[in-house]
Each structure stands twice: as C-alpha cells, then as structure tokens.
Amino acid sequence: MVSTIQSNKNIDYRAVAAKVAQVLVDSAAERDRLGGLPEEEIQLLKESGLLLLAVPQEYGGVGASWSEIYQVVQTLSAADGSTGQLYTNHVVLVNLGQAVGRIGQAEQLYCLTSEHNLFWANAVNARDARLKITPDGDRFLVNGIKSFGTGVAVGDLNVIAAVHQSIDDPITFILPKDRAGITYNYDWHNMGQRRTASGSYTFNNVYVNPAEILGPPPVFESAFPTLIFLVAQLSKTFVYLGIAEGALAAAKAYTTTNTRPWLSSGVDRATKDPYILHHYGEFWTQLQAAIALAERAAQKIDLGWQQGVSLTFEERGDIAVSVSAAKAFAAQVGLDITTKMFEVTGARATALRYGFDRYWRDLRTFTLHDPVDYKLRDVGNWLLNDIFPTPSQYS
C-alpha cells in the first residue's frame, strides 16, 4: 500500500502515480481473471491523495493542470487498463460543476471532495434513455436502468442522467453513494475493462433533490460548457495510450529474457531477430507520434479552461479537432501494439499466468465506445469544408 499524502503541490504527483502503478501492475492479471468490484484499487486511490489532483488549491486539492493531470492517467492505465477508466473519469466528473455548474455549485462540490476524499462514478450514457426522473412535490424521483454506469457501485458521488418527457436534453443530478432505491445488477460480464462494474443499475423511485440537479451553467453563449466533453475525450485517449505502453513494456521484458529465436533466423538471441528488431522499432515510433499529437491536443485544452466563459466556440472547434485526430489515432496504434505484441514474445508468451491477452481486451473492449471512423470523419469535414465537429458528449 502508498501511504496516505495530504495534498500539496510540491509533491511530485508522477513519482505517486507510478508507485500506485507498481501496486496496481503486480496484481492485475489476476484481478482481471477474478473481475468482480474494483474496492481495493479505489482504496488504493484514496490513500495516495490521486483523487484530489484534479481539484483546485483554493478548495484543498492540488489544482493540477490537465496535461498534468492525463500523464497520471497514462501510467495508471499502463498498469491496470480498468483503474486507468475509473480514474479518468473520476477527475473529469470533479470538474463538472465548474464547467456546465449553476453559481456556486463548483466549489460546494470540490469542497466536498477534497474534505471527504470522494470519489466519482458516472451512470451518463447518452444513448440509454430508459431512466426516467419525473416531479414528485418539491423534489423529483428517478425509475427505470441505467447501463454503463461506470463505478457507480463504488462510487461516493455519482453523476447520473435521466429523461424528462418535456425537456429535449437529459437531466444530470449527483447522487451520495447511500441514495435509497439504487442497485447493482451485476451484469458486467465483457471481455475487457473487467474491474470497472459497467455494467447496468436499477432504480426504483430514487428521489432526488433540485439542489443536486446539475446547473444550468450561468453564461449560455460560451462554449466553454462544452469543453468538458472535449477535456473527458482526451482523458480516455490518455487511457489507450497508457494501455499500449503497458502492452509495449510487458512485450519488451519478455522478449529480452523468454523469447527464443526462430530455428532459421542465424542468431542466438531473439533481440538480434531482424524482424523481431523492425516490429520493436515501428511500435516504438508509433507509440511516440500517438503520446506526442495526445500531448499537443493536452496542452491546447489547458489554454482553453484557463479561458474559461470567454471560449469561442471556433476556438473550441479548433481543439475539437485536435482531440479527434489524437483519439483516434491512439486508438488505431494501440490496437496494434497489442495485438501483434504476440509476434515479438511467441507461443509460450499466450500463457494464461502472464496476462498479456489483458491488454488487447481493455483497449478493445474501451475504444468500442466511441467508434474512430467517425473521430476521422470529424477531421476530414474539417479539412475539407472548414465545418468544427459538433458540440456533444462524443466530439
């Protein structure tokens, strides 16, 4: 276990991270194998002082810049694909109040936070619209299922999303984790991002009250309300990245002290295979221009929150495509590494004692959300007809 650390500034949040992830990579085949809720890794969160990164110094939180902030992410996802999902989500969802919040509601909830060392889980899915939230006196109540709800079951504060018949947009409202009326329904059973609990919760009037309803936010014209979808794509990007250089540094530790050379290759040792040499050096390469065009699109997001209400959406537009260009990218190089890190270990390196198939499963299983053929459609309609993506929760 990491000792428990205050939040400060001063401390070096990287070297944290990779003494989490050390934790994290020497159990993670075999929490993957068993699946089941990922208790221990958000205790593991809570005793480092990682959840608190995202929040702001004035509110008792580190006030970490995102670029920051997604390099954390990168080497938890190195280590564990799943603690790498809850995580990114966790330090978007801290920041929701600031971006799409009513006045004052941004500092209740990272107050909150940082005095109780929460951490966030969200049930948004966009396209499940079967949780209904309806007026029940001066409060409302929440019927229906939810899917992907993404570490609600160990969430202390989950942001959910529910349709109201006469409103076009879902209403989002934040929950503590002892809301009567919620329910797990264990039903995450996919082959990738098994320590998430994804899967769906039943509700059964879970009331909820007007001060937990999210926002609205006080400026309308501003774009910068939007930019929270843009800061939540780049921090899952930051994940596959992650995931592919745990993939990279796995297939690398094997190569050098199990793989054996091919009967006709003329060498003695696997790390003087000419191809084995070429397919080492093209991931490496392609690892590198994905991390870097992440990092470009990272530090164009921080600029756009320091603008904060005053954020053009053409400027907006201009990030959007940025984020487009580096998820998909990192999503089509990361896809590689892990599928042909089995061509540079060989057959002993299937064996189930090692995990490896682990890392293709996560990122497989993640990047599925959001479909990259449309991420390079995005950038194309840029390119061509000088048209920015579209405001959503996807682009």
Second form
Protein chains: 4
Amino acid sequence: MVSTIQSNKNIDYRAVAAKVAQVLVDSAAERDRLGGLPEEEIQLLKESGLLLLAVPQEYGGVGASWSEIYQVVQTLSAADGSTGQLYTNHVVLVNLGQAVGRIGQAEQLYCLTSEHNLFWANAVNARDARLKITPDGDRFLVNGIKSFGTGVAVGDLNVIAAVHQSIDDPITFILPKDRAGITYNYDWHNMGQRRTASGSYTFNNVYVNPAEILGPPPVFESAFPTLIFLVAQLSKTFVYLGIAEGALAAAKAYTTTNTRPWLSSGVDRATKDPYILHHYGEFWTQLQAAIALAERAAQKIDLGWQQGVSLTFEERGDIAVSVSAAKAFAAQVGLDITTKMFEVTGARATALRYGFDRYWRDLRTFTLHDPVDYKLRDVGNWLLNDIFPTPSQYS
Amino acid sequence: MVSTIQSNKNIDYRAVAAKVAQVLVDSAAERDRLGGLPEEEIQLLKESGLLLLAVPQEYGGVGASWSEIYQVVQTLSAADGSTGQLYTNHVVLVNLGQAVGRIGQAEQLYCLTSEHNLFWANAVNARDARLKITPDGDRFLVNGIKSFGTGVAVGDLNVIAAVHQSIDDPITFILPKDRAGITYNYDWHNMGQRRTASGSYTFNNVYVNPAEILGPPPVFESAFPTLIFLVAQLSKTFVYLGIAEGALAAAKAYTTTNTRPWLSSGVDRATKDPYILHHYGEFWTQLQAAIALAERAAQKIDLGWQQGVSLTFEERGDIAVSVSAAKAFAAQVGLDITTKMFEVTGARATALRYGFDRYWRDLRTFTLHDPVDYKLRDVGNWLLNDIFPTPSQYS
Amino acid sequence: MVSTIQSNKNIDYRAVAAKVAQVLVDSAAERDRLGGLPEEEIQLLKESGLLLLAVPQEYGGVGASWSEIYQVVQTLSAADGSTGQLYTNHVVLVNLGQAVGRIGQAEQLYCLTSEHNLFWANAVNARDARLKITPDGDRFLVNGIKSFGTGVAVGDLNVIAAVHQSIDDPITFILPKDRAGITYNYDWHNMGQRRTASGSYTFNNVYVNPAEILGPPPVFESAFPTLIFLVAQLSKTFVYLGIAEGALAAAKAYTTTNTRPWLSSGVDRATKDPYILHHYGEFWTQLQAAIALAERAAQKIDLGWQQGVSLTFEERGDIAVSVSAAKAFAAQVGLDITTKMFEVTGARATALRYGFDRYWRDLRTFTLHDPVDYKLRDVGNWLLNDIFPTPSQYS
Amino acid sequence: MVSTIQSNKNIDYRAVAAKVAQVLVDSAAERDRLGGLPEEEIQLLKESGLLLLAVPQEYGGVGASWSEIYQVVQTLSAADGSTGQLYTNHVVLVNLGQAVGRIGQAEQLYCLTSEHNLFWANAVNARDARLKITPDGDRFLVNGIKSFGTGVAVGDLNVIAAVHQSIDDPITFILPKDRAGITYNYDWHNMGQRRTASGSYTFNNVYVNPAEILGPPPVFESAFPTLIFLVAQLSKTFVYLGIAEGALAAAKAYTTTNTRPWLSSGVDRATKDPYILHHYGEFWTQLQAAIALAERAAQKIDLGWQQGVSLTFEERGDIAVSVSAAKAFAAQVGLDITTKMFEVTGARATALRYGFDRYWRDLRTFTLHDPVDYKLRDVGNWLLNDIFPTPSQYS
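What I would like now is the form predicted together with a further copy of the same chain, since the data block earlier showed the form predicted on its own; can you produce it?
First the chain shown before, then all remaining chains and molecules of the complex.
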C-alpha cells in the first residue's frame, strides 16, 4: 500500500479525501457515540495515502501546498471532526522538523514518515507543566503527566514537550510508538471530538535519546520557526469550517427529505418556507465568507512558508493577524450554523440516529482550544497600534 | 407523605422546589447519560407535594397561581430540563378539565389527582394523526401510534388525542396508568430532554369509556378553553428560562473555581478577565430581560385564568402576543447562554463529568417544540395588522 | 398657569404627557433640522405642569414616584429625544437637594421650583476639569469652561460643578438664570439630540454665594446620596426606550400606509410580507423585554428612594446592577430598532421630510454618555465576584 | 486633459483613485451637509481619467476588468459614498451597449464616451411606472415623471426607461445632456447619499430618436444581457464595502488621537482599552470577510463577462447567488461598523465637524436599494432547491 502511494505522487488527493470522507461520515455518529481510540480512522488515513500529503516530493511525499492540505482538512472535518483534528495535527507535526529542527532533521523525519507511512500525534500543551525531563547520563528521563495529548495513543511518532529544570522553554522531543513507560489514561470523556483520544498520558521513567530532541533550529533570529504555530492555527480553522460545512450539508439533506411545513406557514413543503429559505441563505453566506477569509490567510501561509528562514517578523505578523481573524470568524459562524441547523430541520431531527448534535459538540469543544476573544483583541491591537501578535503557540 | 401535603396547604412551595432541585441537579448529568424512564424523578415530585401545586385548594391542592407555578417550573428546570418538562406538562394537564372539561369534570379530576397524588402525562401531538379512535358499542377503541408522548410511560393519568373518522378535531380522553393495550416503544433516543420518555406509544385495541373523554366544555363561544394552550406555551417558556439559569449557575461555579486566566490576558485570575466579565454581564442581562418579559406574560395569564369563561377573544389575543414574544425571546437568550457558557469556562469544562453540554442539548431539543420564527411573525402580524394569533395548540 | 398646576395635584400626568408628546412629535423633525435653543420646548413643559412632577406634594408638586416619572420621560422621548433628555435631567436635578443637600436645602429648592415653575439644567460633566472655583472674600469666583452643559442656556436653575484647588471632589453649586458672566458658546453642533443645547459654557468671574453651594449632606456614611446617580442613569434608560418606541411607532405608521410589497415577495401588501412581519415581531419583542427590565429596575429605585439615608451600600449595589443591565440592554435594543426600521419601511422612507434618521442619530448620540461595555463588565463583576459597581456619576 | 488620459492607457488607476479619494474625503462632510448637485465631483472624476476605466482599450479606454473597477469603486466610496454611487452607476451604464445594445451600439457608445470623456447617469427605476413613451411620427415623445434618477442632473449621457403602452418591458433609451424638456425637481432631500442628485425628473414632450433607443441585443436566448444587472448589484456591494472601510479608517484616526480612556477602564490610553481593541478586531475581521466574499464574486463576474453571449443561464445563476450573498453580507457588516464606530470613539465624536454619522446615513440609505431579506431567500432557494434567482434588475 505504502509503496503505491510513494510511486503515485500525482495522487488526486481531493478525490481521495472525498472518498475517505464518505467512509467516515457513514460511521461518524456511531463512532461519536462510542468514543474510544481512533484506530480504524488512522488505518483509513494510512491506506488512503493522505498522511504523505504534507511531505515534500523529494522525500517521498505528495508535496502539497498548505492551501491544498487545508482543503483536505476541511473535507475530512466535514465528515468527522475528530478525524479532521487528528489529521490536521499530523500534517503540521510532520513539518516540525522543517520549522524548528536542527540541520538535517527535517529530511530525516520526512523520510522516516514516508518510508513507513507514519502517523504523527502530540502532547505539547503549553498550559500543562506537569511533565518533567531530567538528564540521566547521556540521555534523559521523562516523568509526570500531560493532558490534551491528542491521538498519542495511536500515534507512530509522538511529539512531546516537557519542562527542564534549568531551561525556560520546554524541551520538545519525538518518541516512537513503542517507547516504554508511556501510559494512556483513557480519560478523554468529553462532550465533543470524542474520537481523538485527547486525554492525559502518564510518563514513568521514559528515556529520551539526545537525537530524539527536536532542534534547535539553525537560524534563531528568523520568524520562520514560529510560523508553524500559525500553520497549525489556520489548520484548526479549516477543521471548524469543515464541521460547519458538514452540518449544513446534513441539515440540507434532512430538510429536503424529512422536514414538514409548519402548520401556519401557508406552504405545502418545508423547502418553500420563507424563514427556512432565509436561514439557509444566511448559513451559506456566512460560511462562504468564513471560507473566503480563511483561504486568503492560507495563501499568505503558502507564501510565508515558501520564504523559509528569510521570513521577517513583519511578514509573520501580517500572517498572524490574518490567521487570527479567520479563526475567530470561523468559530463564530460555525457555532451559529451548528445551533441553528435545528431550526430548519425541526424537532424530530434531534433523534440520536441522525447524530446532528455532534456538529455542535465537536465544534464547541474544539473552538475552545484558545479563546476567540483574544484573537480579536490581537487583531484590534494590530489595527489600532501596529503591534503584531506576540509569536506563541497560539498567535 | 401525601396526607401531609394535603393537610398543609400553606406549603412553602418555593423552599420545597429548591430542595427538590438540589436533589435533581446532583444526579442530572448521570441521568442524562443514562436516559431511560424518569421513575425516580416522578417519585421525587410525588413525595415533595409539588404535584398538587396547580390543584385548587377546595379540591385538596395548594391552589397556587400560574405565576407561582411557573417559578417552580423554572426552579426545577434549572436543575434538570427533563424533570422541568414533565412537571410543566403535569401542571397544565391537571387543569385541562377546568379549561375544556364538561360540567363537573374539572372537580372530579382535581379530586382524583389530589386524593391519590397523581402524575399526569400526555400524548396529544397535533402533528401526528396516526392514532385513530372508533366507536365500539357503548365505548370506543383506540388503535395506532402516537409520537412525542412525553412521560406517558410513567403517567398515572394520561391525556391522549386520537382522530375520529367523522369529526374534524381529534378526540381527547384521559386514561389511567393500567389501561391495557398501550405499549411504550422505548424509542426516545434523542439528543436532549433525555429523561422525558418522549417516544412513541402503540395502542392496540385500547378501550375508552365515554366518561373518560374530555369535554365538551359548556361554553363554546368563550376564549377560555383555548387559554390553556397559552398557559402551556408560557409554561414551556419557564422551562427554557430555567435551563438557561441552570447553565449560568453551573458556569459561574466552574469559572470561579476551575477556569485559569488566559496566557496573554495580563490578569492573575479568570474572574478578573475583562472579556469573561463582559460575557457574564451579557448573560445575566439577557436572562433577566427574558425573565422579566415572561413574568409580565405570566401576570396576564393569571388575570385571564381568573376571568374564566368571560375571557374575550381580544383579551386572549393580547395574552397570546405576550406569550409568543416571551417564548421566542427566552429561546434565543437560552441558546446564546448555553453555547457561550463554554467561552467563560474553557476547554477543560467540556469533560463529560461536568455534563455542561446537557444545557444546550436540552434547550435546543425543547425549543424545537414549535418554531420561533412563527412566534415572531405572529407578534408582527398583531403589531402591524391588529390580527391576533389564531388560537391553536401553539398560539 | 402655574397656580393651576399647583392647585391640581391630582393632575393626570400621563394624559398631559401624551398631549405634550403629540405637540412635540409634529415638529420634531423640523426642530431637529434647525438645532438651536429649546426655548419653545421648555415653555411647553412649563405650561404643561410636568416640571413639578418630581416635586413632593408637600412642597407644591405632584409627588410622583420615579416609576411614574420615568413613564413620562419615555412618552416625551418617544416624541422627541432632545426634550426627553432635557426633561429627564430636570426631574433628577430638582431632587439633588434631597439627595446631597444640607439640612433644609431640599425643601428650599423644591419650594423655589414649584413657586416659580422652574426648569433645571446642569453642567457637571465629571470628565471635564477645566472649570475652576476659587474663594474670593466671603464668596467664590468661577472661571473656565465646561462642556456638555445640557440646557444651561435655557435653564432657570443651573447646577454647575467646578474644581477647587485644595479639595478632591468638585464643588457643586446652583446658579440662577441671570447670574452674570456665563456665556453659552453655541457650539452644540452634533449629529443627535440637537435641541438640547449641550455645548460648552464659558465662565468669566462668575460669583457664587456660599448658600448656593450644594450640600454637604448630613449623613455621609449613607449610600443614599449617590443613589441619585442611579436615578439619573435609569432616567436616561427611559429616554433610550422612548426613542426606540417612537421609532417603532413611526415605522409602523409608514409601513402600513406607504411601503410597497417587494417585487418577488409574492404578496400584494407590504404588511403581509413574511420578513417584514418577522422584523416587527423582533422589534416589539426586544423592546418589551427592555421595558420590562427597566421597569423592574425602576421599582427598585422607588424602594431605594423611599428608604432615604437608611439605604445600605448593599441595597444600593443591588440597584446599581439592575440599572446597569437595563441601560446596556436598552441601548442595544434601541440601536437595533432605529437601524433596522428602514428595512421594514424601504428606500423612500429615507426622505428628510419624514426625519426617520433622527431616531438613530438621537439614540446613537445619547447612548454614548458612558460606555455600554463597562456597564456589562460591572454586571459581570458583581455576578462573578460579588463586587458592586463603585458608586460614581456613572454607576 | 482627456487626450492625456487616452494616450496613457497604462494609467496607474489605483494611484489615481487614491488621489481622487483624498481630495474627496477632505470635503465630504461639508458636501454632505450642503447636498445639492455633484458638479465638482463629476469634474474631478473627469479630470482624473477614471471615467474611462470601464471602456475597452480598443475604444480609447483603460479596459480594466470588473475586479479592478470594483477596487476603484471601493476606494472612492471609502472617501465619499455619494461619489462612489455616481461612479459605480457610470461604469455599469457605459457598458450597457455591450450588454444589451444592438449590433454596433456598444462600439458607438464606447467611442462617444472616450472621445468626449462623458459621464453617464440614469433614471431607470423599475418600480416607478409613471414615465410614458409614445410614438410620434418617426420618433417618440416621453412624458411623465421618474424618481430615483441618480445623477441625471449632471449626466452627459442619461439612460432613461419609460413605459410603452403596448410593450411589456419598459423601453430604455440614452439621451444627451442638452435634450430639451427634462427638468430636475431638486427633490433629493434624503438622509444619505446626499450628493447624488437622486431625486425625480419631469419629462415634458421630450423627443427620442429611434437611434437613441438601447437594443435590442442580437442574441436573446443568452444569459449575457442580464449579467449587467449582476455587474451592477456587485458594484453597489463595493460601494457598501467602501463606506464601511471609510468609517473604520475615520474611527481609527479618531480613537488614536482623540478618544480618552474610560474612567474605570484601568488603562491610561483608549488604545489599550480591552473592549475597544476587541471592537476593532471584530470590525476588521468582519470587513475583511465581506471583502473576501465580494472579491470572489467579482472573479466570477470577470469570467462571466469574458464569456459574452456564450454565458449560460446556469453560469449566470451561479454568479447571481454569489453576488446576492456578497451584497447581503456587506450590508450587514457595514451597518454594524457604521453604528458601532461610535462606541470606540466616544460621545465627543458626534460633533458635526467630524461628520461621522454620514457613514451610517449613506450606507443605510443605499443598502435599501433592494431588500437584503430577499437576497438571502434567493441564496437559500438555490441551496435548498437548486433554483437560481430569476434574472431581473435586482437578481
């Protein structure tokens, strides 16, 4: 399977994504109900070849641009928010070497990934400082706990961040699936994105080889290393857009087949109801605006990524503002659609066999990754004061 | 227990409701997870004496006004939307005899209820015409199926509506719990209001005695009989308000104890975050506006109810407009609060052990009972054209 | 005229207000266009007897409650926002003696007002510290400039605040109309509330007698003296509500007589258009919610005012929260209605002869008195942290 | 001047537009106050060369694409909504020959325009049927009145539509400036777009030569002739966007220089106020989303225009949906910004010398051209029912 992918760099990834999405959407409500580990989803992604979309062609991948990758993120997320999140993390993580790796590390990680068709996951949540790394002879030991470790239980390569006693920033390293001492606590019992295995992981004397540590990047003064955070932020935006798009498609399918006209509406079909038509007009208009805004930011991301270490902080700042705006807007639009989709489908659409509430639960959960209010404040601070968002995991 | 209640008409029903609410809220997330029959909830209501709140004192009840009853509805719904819905149906149904019963029927039903402390439920959904009633000698037989039969599986007295071949309006009758031939299909697998047993019921040659048929009311030309529909519509409004109130209280409890200040907020506690404070200010303001609007409508309901059969259609129309406005507004405010409560609590508040998504799921489900858009159209039609909403189950 | 009023304390002030409003509304668009001094408006108020509404009966006034006064404020403001603002300032200022006067000062000012049927105005804007007061022998001299001196040019008694070199809080004093040295700069050329003469006033060696200084109040530790600020804040709220109500009434009158159905609407009259009906339903619903919320706050103001110096800071705080919520909500609702009223009237309704834009201009201008955002923050801060708004001119 | 332009087809029209906009913005508030005929504005446009932007190069024009033209529309409208509207009408009208002219008519009109640097205006309002055209020998006579004749008083070539007794659709013709019998009634006394001379025109025995009649187009079955209506609808959209952009720029300039921090904000500059920053973030985000959506529609317009008579009704329908969505969204965003800009500038920004209310007045007036609600209904009808908007002047 893997060799097939590698030999077929002209993969029509959009068609592949659409096909994967179709498989996912059919079982999404049921998998949402079950929760648990997304093993079949990762298997599906592996078999599809989509894991190599973000690996450059010279290292055996498809070499798609971020704009192209984001479209796949959106398509998958429209079918299944959880898989969308896992996939979007993967495409970003697989490029961590390029962003912040030391010389040669990107190439090594790209090759490793494409050779074995590997899935990447991570537990780097900057707001949880309970995981510690300490020197131990010529290697390191990691102990403690880390929350929000999305997909690590099913990851082939897992990016982990831990705090070192005498260094300000956490140390980030990449561990293979079989590294001893890592235990998933099976505690992702949350209301949305239920198949992401985003719970906590306990580390008990997990060793880390120096070679497994990520970075340091060769050019520190560049804005490029922190561009990856914006790549990731915008990638999440496309998950939001996908979920909203999926909700709208599901609503449309239901309204046109199941919804009955209201008693006093004076129309004989729900699809002629003036308020239902108006709601759909609003949904589509808002969603297209959000997509247009995000795609503009994606074009900037593409250009910024191409610049590599010559990217200036001003250029990065400009991208950061666009990404912040796109993310905040997509969140607002998506929440509106996933709540109001019921007003155009009706009471019987609340039956669990349709699973329509998962759109709201997934989006509501994932849009809490970091607060929309501070995205908007950052945009305002730039507009009013010419101050760019401070580079961070979130901006 | 029952005798205690009957002997104590000066029951401090607010304190009792608060106590029942406390019991309910502690287990609400777990019961929401389980779904199933609300047997323990109904038992709790029975033991509390609250079932007799809406029964006049002369027939062994507390004789509370609708305004007073609505406060209890709100209190219970803040704890548990499902129980709130069951209770609100009960208080309305127990007054059906007064509204549309034939002479003497109200008294009989009130006495029966208070003597045995009975819980009422119903399956009268006007949009489902699959249940048929046919004459069979000196009684009737009922066959078919009825959806949205909230709580019938646990009702002591169940109000059912079925279609008679040669009569325009459906025939409504009241059956005791043990009437043979009624089967619950255990099919209320819906995203919200999960402990209301609102699924479908199959009727197989269920007999109905003529005495069990409700009505006809003595004065047909009065607006009073259809006032009960407005009583019910406003009662649902207080369920909405209760759910929103419960969500706000839960959010506050969480924010003040669990939420961490955002990294770039510049404050050391989430409770000092300017955006979080602003959100809470919005929530409370909107909710109080919705409560104030609904309480105004409740005062009108009280006055209208007191007038009895002398109620004019113009007076009823004025009440209908107020109720429509209050219901539409409460739905909008509630959906806003139950969605945005997560922006003031944060990502970790999505853990299922908190069960915070049930507020949105419950409210979203129950607010689909009938469309908000047509409520607002009706209000506009009155304002612009002096046309009152056509009396119906929904207006 | 005045004697008539004084002898008729049972004045039907609502009918009087309605009559005054009718006179005002007929010329409102024209006076808005002209700007200039509101001399005829004040004359109208004087002749109506409404100036004495807020003066206790024992001092020759009507002795209306704040709730009653606010209804008059709303009625006048529905006709003409400028007059509403002038009147609302008057009713508050006439009670300043009661709130913060020294012993006997309230009685003296009430009597003076009712005896001569006086109109009060003020220039106390706390944000402008350019007006200075200095001792000069046994009296004081005032020099400088003060902006936002609403109506001082037409005031019989003018409340002025000036900064004293060695005292923290500004000194407030009351000057008669003919005091030498006060010049209106005729600089209220603003987009709304154009007939309030709210420009700046220059003071050139204006003397102030010690007896003209307001206060100090006898009981400093009471919350009562600062209750007057809340009385004023809520009074402004009723101006907002009145303007919104006036806009809605004007829109309705236009839609029902002038608006044509849209080409593709499928209806033969604009009053049957589903979207127009829906908008009107929204307008009315929101406005009633805002009125209900404000009237609740008014009831609290009534109770608080009755308590006088026994009012506790906790009670005041509770009132402050209710007033803040009501004011913020009224502003939001009013802006929505005054903007969207054009969507239900149409392009031809923008003709200046209708003057419909004055509703938005008046409301937009007056709602900037102090920021809505901080009102909501204050409400949130109380809800979350049990901290009452700090007593001030604005909270 | 004209020859200069014609010889310089590589005009940097963006720089020219920016320069013209700068001139316009400096006097916009004053001209808004005055109303009257936009003679100096048209003179300015003539001198700038921008009138020939929409004329193909082969006929002496610049030959800009619609996307390019729309940018100029936006730039001019940011400075002055009235001039933006006049200009946007011109660029559309100058292409009427191309859209619906008979063979050779487009070329003739383009050449005439570029040779004499002519400004086009129109009075074609489909909702006013009072203007009649009747045969009179070998020519026609026009009598009656036509409202909303934007700019005809200053137009060199005026497109007029009048009703013919025996033909369904109105007849459209093009008259030169000096044609006898046309009188402007100087009755554009409206709240916004005050320098567009959009009042009514009286026609008294105005003759029309057959050659002056527009059309008929050679290919009736094509969707191309009605594409011009979409070109015009989207052009108006860019006027909306421009006005919103101008409002945001004006607000920013004011906040950063004039607005004072609120008393209880805890910050020392308004530009650090968390709520002000948040508002600006919202404004910019919404505006960029609206621009992105409109620019997508503009790209479709470009492609559709290039197709000419081979444009299918399905392709036109797709464009119509995109244009409807963009127009509705721009209107909503613009109204929000032009109302809320005052919350980030404050009470003193209502002074007429700033003229900030003209943004709302202009936008509010022009967005009433045709109802937003029906735009959204049309989008919903397409999404749900695959029905394209019926081609018309408005869709």
